[in-house]
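What follows is a single chain, given as structure tokens, in the form predicted alone.
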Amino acid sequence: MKIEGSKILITGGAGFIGSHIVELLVHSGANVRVYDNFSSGDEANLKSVKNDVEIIRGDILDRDNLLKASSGVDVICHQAAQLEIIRCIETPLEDLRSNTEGTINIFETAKCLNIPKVIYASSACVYGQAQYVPQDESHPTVPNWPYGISKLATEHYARLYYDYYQIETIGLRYSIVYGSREWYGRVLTAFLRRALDGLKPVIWGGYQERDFVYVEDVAKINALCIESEKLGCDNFNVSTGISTQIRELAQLVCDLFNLGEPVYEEICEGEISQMVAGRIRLPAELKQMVLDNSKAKATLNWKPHVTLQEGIISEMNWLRSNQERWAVMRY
């Protein structure tokens, strides 16, 4: 499918990834609607292409907004999802809901409206805790938390949808994706928060392994699946492939900023932090997760361009002008 023209629809697409796909689809020409609760998006996000896309206040779902606002596109981008570790713990009805009920609904708008593809955001949380690394699409899913659970359903439910209604659904399972407007609350948000203070950053353990994708990367990707013929039924994993121990990203944070070297506090998963304000260690912590992505380099002749550090160094700036942003964790 051509963007240039073409008609879409953006779930969550005042959030953090979506906005960057809004910004890389109008910019290719494409006619953008997006579809936000405004729940945690902002029109901030939207500014510099405030006047090039149509906002629509809605929810997942409901089902009745949601096909009066997917009326007459091209492709639905589905991007809008409960994305908290520690509210799937707690509410785990309300994520299930919000992640699986709401892309049902997406999946059925797809089939009453006769819209031929669906790209929607998955997780590498669907794999659980690692059994080896990098993870390919072959890896084992055993998800550790009901976040991955809710999005491992969406993947099954995809994949009928595809069987009986020959509907294209593309599931991408993102790494740890970072970059502006990012919301606060994750390891890398609480160190660039504390060094925006000139704070060192607070590591507990450290040793657990991460793969960082920059948020343009991610939207590169979202562009390719809605260009690319085809695809079927599938899942890519988004990611660089790159394994980074916290210890070794807190360590860079402080290279970046100055900062000497991180401080340790000693506290168990599920705890509360004493050095950082509002911050939990999470229960049932992953010690690994690296993907493979091999898969999405050969199939869509994608790969993430953006190192670590030139990531790092874009959100800070970032940041530095929007420090309103992170005043309050958000969970």
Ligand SMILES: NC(=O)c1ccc[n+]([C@@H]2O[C@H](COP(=O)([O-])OP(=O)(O)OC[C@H]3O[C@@H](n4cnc5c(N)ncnc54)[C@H](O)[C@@H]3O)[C@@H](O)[C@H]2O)c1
The other form holds:
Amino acid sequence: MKIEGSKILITGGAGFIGSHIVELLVHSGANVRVYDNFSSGDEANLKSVKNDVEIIRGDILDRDNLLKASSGVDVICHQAAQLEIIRCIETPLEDLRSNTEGTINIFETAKCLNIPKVIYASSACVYGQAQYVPQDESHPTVPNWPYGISKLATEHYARLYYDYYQIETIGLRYSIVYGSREWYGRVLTAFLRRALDGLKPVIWGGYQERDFVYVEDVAKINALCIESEKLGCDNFNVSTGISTQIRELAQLVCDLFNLGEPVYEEICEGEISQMVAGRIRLPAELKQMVLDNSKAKATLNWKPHVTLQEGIISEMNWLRSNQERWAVMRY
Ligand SMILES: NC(=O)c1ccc[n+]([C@@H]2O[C@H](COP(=O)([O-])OP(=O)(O)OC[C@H]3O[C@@H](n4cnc5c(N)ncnc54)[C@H](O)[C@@H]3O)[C@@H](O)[C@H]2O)c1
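Please show me the structure of the same protein in the form predicted in complex with this ligand, now that we have looked at it in the form predicted alone.
The next block holds the full complex; its first chain is the one shown before.
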């Protein structure tokens, strides 16, 4: 489908990733409608395109409102979700409702309005602990957090909506997305927040391996999925395939911002940090998350362009001009 002139509904469009997709699609000539309940989203994320998009305040759990908001659209790009890991462990039912029931509502809306395609955000968390890396799309799916279960369930529903109703459903399994407008909470944001104050990164363990993909590259793959024909029902890893140990990440931040060497704090999973106020080390932490992106490269002709070094500098530049955005920690 040609993006120019098409009508696209983006749920979660006021969020971190959603707002980058909105910007890209607006610049490509689409008519974009954002549907967001602003639970974590922020109008400031849409500042650059606010006169070019329609913004509807609504919840994906409100089926009537969602149906109304989706009238006349050609494709839905579904990014809305509850993604705080601590919250999903404490309230798994709430997580299930937002992420699974909410996504079923999106598929139902597509069915009722004959919307032929839904692109939706899944997650690397569907895999759970890596049995090998890089993890391809055939890697076993054994989520270690309720969040991963709620996302995995949506992938199974997606398949049924394709089988029963021929709605194209494309699930994007993002690795760790980072970049401007990221919400404060994860490891890189903690490192950057401290770096802003001239403080060294604090490492817990540090041997965890992660795959960091820049948010503009993620927006691009969403646009490619909208454009590509005959994708049917499929899932794609959205990642760089590059493993970065947390201690390497910390050293990179130190090198980029002249901080010397990182510091180490001995705390266990689930414990609260003494050195980084309010931060808790996640329980059941993933040891490795490195995703093979060959399928997206081969099928969609997509590849990530932004290096980790470039992406970190870009996120830091954004943070310097938007310090108030990370004034409040999420948990
Ligand atoms: N950020 C990552 O690294 C990452 C990794 C894997 C998957 N994902 C997935 O990508 C998507 C976007 O994540 P993000 O990082 O931009 O998060 P975000 O919190 O910045 O964006 C989520 C948006 O959805 C909105 N929202 C939440 N619940 C809603 C509801 N019930 N109804 C309507 N709107 C609602 C929020 O207000 C927010 O604008 C999510 O589906 C998330 O699970 C993100």
